[in-house]
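A lone chain, given as structure tokens: the form predicted alone.
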Amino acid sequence: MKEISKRFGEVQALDNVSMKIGSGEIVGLVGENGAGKTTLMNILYGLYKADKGRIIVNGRETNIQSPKDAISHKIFMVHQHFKLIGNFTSLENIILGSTSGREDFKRMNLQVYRKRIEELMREHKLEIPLDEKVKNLSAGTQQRIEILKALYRMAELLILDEPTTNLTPQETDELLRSVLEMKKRGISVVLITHKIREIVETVDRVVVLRKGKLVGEVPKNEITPEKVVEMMVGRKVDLESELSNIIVPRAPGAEEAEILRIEGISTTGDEGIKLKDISLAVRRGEIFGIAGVSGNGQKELCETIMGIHRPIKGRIIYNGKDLSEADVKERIKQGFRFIPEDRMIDGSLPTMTLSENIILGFQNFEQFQRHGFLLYEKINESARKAIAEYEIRAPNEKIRVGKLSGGNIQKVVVARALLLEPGLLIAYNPTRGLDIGATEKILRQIVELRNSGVSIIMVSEDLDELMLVSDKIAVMYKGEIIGILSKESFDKSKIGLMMAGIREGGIGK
């Protein structure tokens, strides 16, 4: 890609960026949220057209106008938010669009396709249940389906956009092993990621963008976490020392000041995991961390505390008041704030503006409405403050949220949760998909809230991050809390065993 430029309205998304991808090479494409990484790859994949620049494939200048053109050159892209049809099986999703015509589709012999896909699964170590509907599968399995779609069409260049954002640590390791396997077979991979470990362990070369410009490249033998981070952010960042310096001792008596008590909560339902007799207490000015492999009840617990789900038994006591029957609206009034797991489905309305998204849940508060009419001047002012404070890469507050990058949408969701000071913050992976600079800023704000006396329930699949900021950690396994550790008892290997269902002294039931 030579001298690529792209502008969206007032935003110069890419400014004269050049990038090479070698055959059988893994290239890491990194930068802050909104640096232009996905835009650059969307141009290569034909989703956007560059304002200026050239694309040369196998030595020939190429005019890529659409994904169909890109696919004809064996270029494929797996997007951060998957493009699968939930009611179709894995097998049907993989072959969809690959048949040669209507007659071929009508007489489709799935066994023929199945044999080839099973070969690919074995070759690339990408096991999936071919006959299961996609909507019933985990994010990690859906990721593998997207990659198999590309391999089935004989991809020579595969673009993976933030492929591990929604994966568990185990799924991440499996995916990176598969990427290395692809390299052995001569497939080129562009890995867009914010996770420095993935860069250090996997790529042959790093390309760094900042604010739409190429900052530089780093070959494999020169890649260090410190060097990559400094090029991305423009300064040195050491999360551990930065946050350790601002975590203050809790105030005398804080240990006794109980804000939230969960008493024997259980849930039921046809879909998803059930909570089983959950009890815990969160104190004033405490970060109560919740660890566990994704899908072990963390989401259900957070949504039950927030009032999205009703328990079949048990009580939720907040500031001495029983809120077990209160709805979400009432809990927001009482000071509950929520950063949900899925920023696209549960955290934002993509077709609404940034301003409108910033006040979702607060639209009936007197700060933002009078007699049922929204006060847009105040709403827009709040949105402009959020853009500045959280460094959201947006031309203005009136842009539709769906047009922002994934990391910037995450910043909008976090900014909304902290817009009006919470009494209780429920934060589900608050730094998911954020670059290290933004991660530092969000974690710093969470710690400062804790220092000021706000109570926080924080779920994170990043155990290092959770251990760094939490005062206590509860470990969930199959809908149960199988242990709670205080800060002085934190031990990564012990927590890891508990996440696998092994209680202290034996196997979890």
Partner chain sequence: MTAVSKTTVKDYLKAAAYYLLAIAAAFGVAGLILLTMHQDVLLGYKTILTTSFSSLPNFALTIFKFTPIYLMGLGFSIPLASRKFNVGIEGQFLLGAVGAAAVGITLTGMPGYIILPLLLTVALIMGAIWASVPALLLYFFRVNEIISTILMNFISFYLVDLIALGPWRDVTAGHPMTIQISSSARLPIIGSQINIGSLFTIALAVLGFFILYRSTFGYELRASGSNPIAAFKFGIKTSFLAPLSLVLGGAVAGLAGGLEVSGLYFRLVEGMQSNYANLAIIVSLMARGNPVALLLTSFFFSMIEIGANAMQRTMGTPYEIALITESLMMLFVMTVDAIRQKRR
Second form
Amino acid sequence: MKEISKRFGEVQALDNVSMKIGSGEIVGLVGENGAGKTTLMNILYGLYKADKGRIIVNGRETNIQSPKDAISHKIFMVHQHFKLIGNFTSLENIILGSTSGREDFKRMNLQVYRKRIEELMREHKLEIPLDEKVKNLSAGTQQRIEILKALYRMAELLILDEPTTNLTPQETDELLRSVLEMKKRGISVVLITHKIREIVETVDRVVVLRKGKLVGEVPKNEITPEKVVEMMVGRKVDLESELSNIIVPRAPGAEEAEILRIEGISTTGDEGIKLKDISLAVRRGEIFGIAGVSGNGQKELCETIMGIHRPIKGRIIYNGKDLSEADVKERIKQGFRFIPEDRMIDGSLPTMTLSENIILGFQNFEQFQRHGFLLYEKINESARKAIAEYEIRAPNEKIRVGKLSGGNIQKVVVARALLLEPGLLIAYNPTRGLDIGATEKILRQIVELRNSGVSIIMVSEDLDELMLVSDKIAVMYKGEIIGILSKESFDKSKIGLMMAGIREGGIGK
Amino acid sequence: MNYAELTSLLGYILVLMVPYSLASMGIMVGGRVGVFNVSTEGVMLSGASAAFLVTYFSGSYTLGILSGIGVGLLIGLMMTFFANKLKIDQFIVGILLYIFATGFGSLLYKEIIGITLYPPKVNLLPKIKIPLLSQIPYLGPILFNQDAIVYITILIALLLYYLLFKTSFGLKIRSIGENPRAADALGINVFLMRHIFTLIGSALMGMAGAYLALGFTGIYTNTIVSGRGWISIAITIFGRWNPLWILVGALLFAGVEVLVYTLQAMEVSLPYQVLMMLPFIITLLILIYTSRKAEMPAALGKPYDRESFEE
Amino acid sequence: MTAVSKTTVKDYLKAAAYYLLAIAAAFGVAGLILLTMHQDVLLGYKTILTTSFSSLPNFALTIFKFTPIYLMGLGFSIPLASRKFNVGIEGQFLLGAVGAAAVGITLTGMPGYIILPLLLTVALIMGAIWASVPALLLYFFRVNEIISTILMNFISFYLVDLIALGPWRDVTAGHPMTIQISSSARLPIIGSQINIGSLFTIALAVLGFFILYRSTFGYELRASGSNPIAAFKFGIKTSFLAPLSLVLGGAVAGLAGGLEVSGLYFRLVEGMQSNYANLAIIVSLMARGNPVALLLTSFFFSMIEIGANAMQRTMGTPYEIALITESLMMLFVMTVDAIRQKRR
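Next block, the form predicted in complex with its partner chain, ref. the form predicted alone:
Below is the whole assembly, all chains and molecules, this chain first.
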């Protein structure tokens, strides 16, 4: 790819980026969120059109207009959000779109397809259930389906976008093993990631992007995580030591008062994952981390604590008060604050103003209304403060939130959660999609909140981040808490095993 | 009621099944690529108006039906331009096109025929007796003594079923209605297919209207569709976006309508207005019934923009 | 600060220019249709744009049309705030008219200050009840409100027919209608021409604006419309608010029906809903559901209606041309929006 440029509105997503991928080579494409890694690969895959630049495949200049063109050049991309049809079976997903011309209109012969896929499954040691609907399968299995889709199309270049996001550390190892396996068969692989540590062992070369620009390349023998991160961010970063400096240590044993107590919560599972008999206690000034492969009930647990879903049994006690019957409004009044999973889907009101977004959940608070009518002056003032404090890039507080960039919307969502003294903060991936600067800022704020005595429940897909700030970590698997570790016993591989459902000292249910 | 009356009544159910099933299949094919086109009622009216006028002046049923389809295509072109190209809310476009098409159909007739004391008439589509089969006692005269469009409608349903559920082309089409992003990433031409199937859907709606004028009433009035377009949306949901189930739903509603006419003719003690409300009340009940297990294409009603932000 | 306000003024002017272009384009298409019909296009435009202001009776007539269009538009706008499409304003209007006629016919010999508020309240409640059927279906079964409210319209047509031909039937009339309501149940006329019902529109515009854009209730309603999932997760009872907004919309549409009976027809007449519902939907969409902007769009469309009626009388142009132009106008306005958004 040569001199690729791409603009989205006012954002220069890519600026004159060139990169090469050799045959049978594994290239790590790294950079912070928003650096343009995915955009670059989406251009190679024909999903986006470059404003400028050329693509050369096997020595020939190629015009890739659509994924169809890319696939015909044996290029295949597995996106971070899998492109699978939930209501179709694995088999249907794999063959979907692989036919053309007259074959399209003939009666489908599923047996023939099945044979070929079964061969591929054996050859690459990728096992999947072929007749199950995809929506019922785990993230790991779905990823294998995506890879089989590529192999079925005889891909020679496979692009994997943030492939480890939804995997346990052990599943990640397994994935990287099959990547090496593909390399042996001459398939080139591009691994897009912002977690450099995971891929150091596997890649032959690393290409670093920052703010849409190519920063440099590092050959295998020169890669060190520190060096690459510095290239990604543009300065020396040591999140670890910076944050651990401000975390006020707790003497072991000297436990603070209990703020939140959850006793034996179970749900019907209508809202997603069924929670099974969950009990936990969160103390004053404590960050209670929740780890797990995404989709194991973390979201449902957070939402049940917020009062969004009603459990079929169990109690929620906050500051000694039984809030099991309280609705979301009442819990917010009591001091519950929420950073939901997805700022777009459940965190923001796109057609409403930044001011109106900031008070979502507080619209009935004394500060913001009188006799049922909103006090817009005060609301706007709070919003202006938040813009300044969180460095939200917005012209004013009256802009519609849908017009902001993803990172800025995330800041709005976080600012809302911290607007009026929280008592208990439930933070789901609070740093999702933010660059290191903003991540650091938000983590720092959360830690400071903890130091000031607020209790925090934090869910994160980034295990390193979670281990860094949490006082305790509970691991969830299939709607259960499979174990709770305290800070002194944090251990990545142990947590990883628990994330796969293996209990401490034995096999789980 | 004697035997002849009964067979003609049951034959009527098949006749009325046609507009319901054509319109519903029109909604269905759009829905399968994610486009919910609610302009049905208006498109049917325009189709009826155009088809009646063309057949009235040319005497040709083929031209009449084709012009109904043509008007459907025309409004479908607007639907696909506003909803798929400009990505304006499908429901708003659908409602506006319903209003537009209602005005258009009525204008066409008024401008060409004007207001007359007795509305001009065309003969209904001729019935085609299928040799041998129409001799089967009881069933024969009902099933095999119908006009061509009745047979064609059933053929269209079978064809659509085969295409959508038995071929890999159908798999592609359905994947667009389920998850256009995924379909696009596999090289399936989402935009083209959305355009094509929105057009086909609208054409089927126009054909449904054409048949109302040529196969059922023989005249055109502004009340010729009278809610059948909206009921067809309910039939589509009831029929789980599947052509064969849509045929079943269409038969059901045709049956209800024939029942209403029969009861009216029998001078039951209920006022006729109450009888006329029946199909609509039953539709509401059916919507309740299907609400619990409604299976819809997952991306129904959502515009697709390849370069829009995704999270 | 001044720089900011300057750019916004410029933006507004730019937007206004684009919208004028969209409206002009719709008129352009209408002109083309008139041409194919061998009509005098320029005379057509003149008739459309000036008839309302050509005489006091014509202006009064415009206001008579404006009142139901505005109120039904408001009946569409309130649910629109929560992204619900109340296409059933037509039926709700008719039920309001039925209620008003029932009160006006049966309660005789009562003074106006008792019977009038009663009549309008009953109209309001009837509209709300009619809308509560789709609202309940939405609340309990998540039945799509577009389909259910439309179906309720068809049921209401036959209901009106039943009543207009029932015991209150005016046997002297050739068209289905009831006998007249008592004289004390009729709205007073101000200045010999303008019906007092039109004053309701101004009052409701202000009230509607404050409720939708300044109250916590309106906030919650708009939040449910903007992103129902986010609103729900932050404690807003979206599954209750959306149906409630339908009921409120129904009440306003019902009031419109009551005002028509009490202020214009003095009875229930089949077909009295004219095509107000379609117009109301367009004017509401064009005003983006804003009750104050709705005053403007409703008046504009009433003007077109009066002009189109005049064209039908004097030039023999079928009225339907207005309906076509109006729907195209909204489609073009949205086209302008879509194109401007893409450019950004």
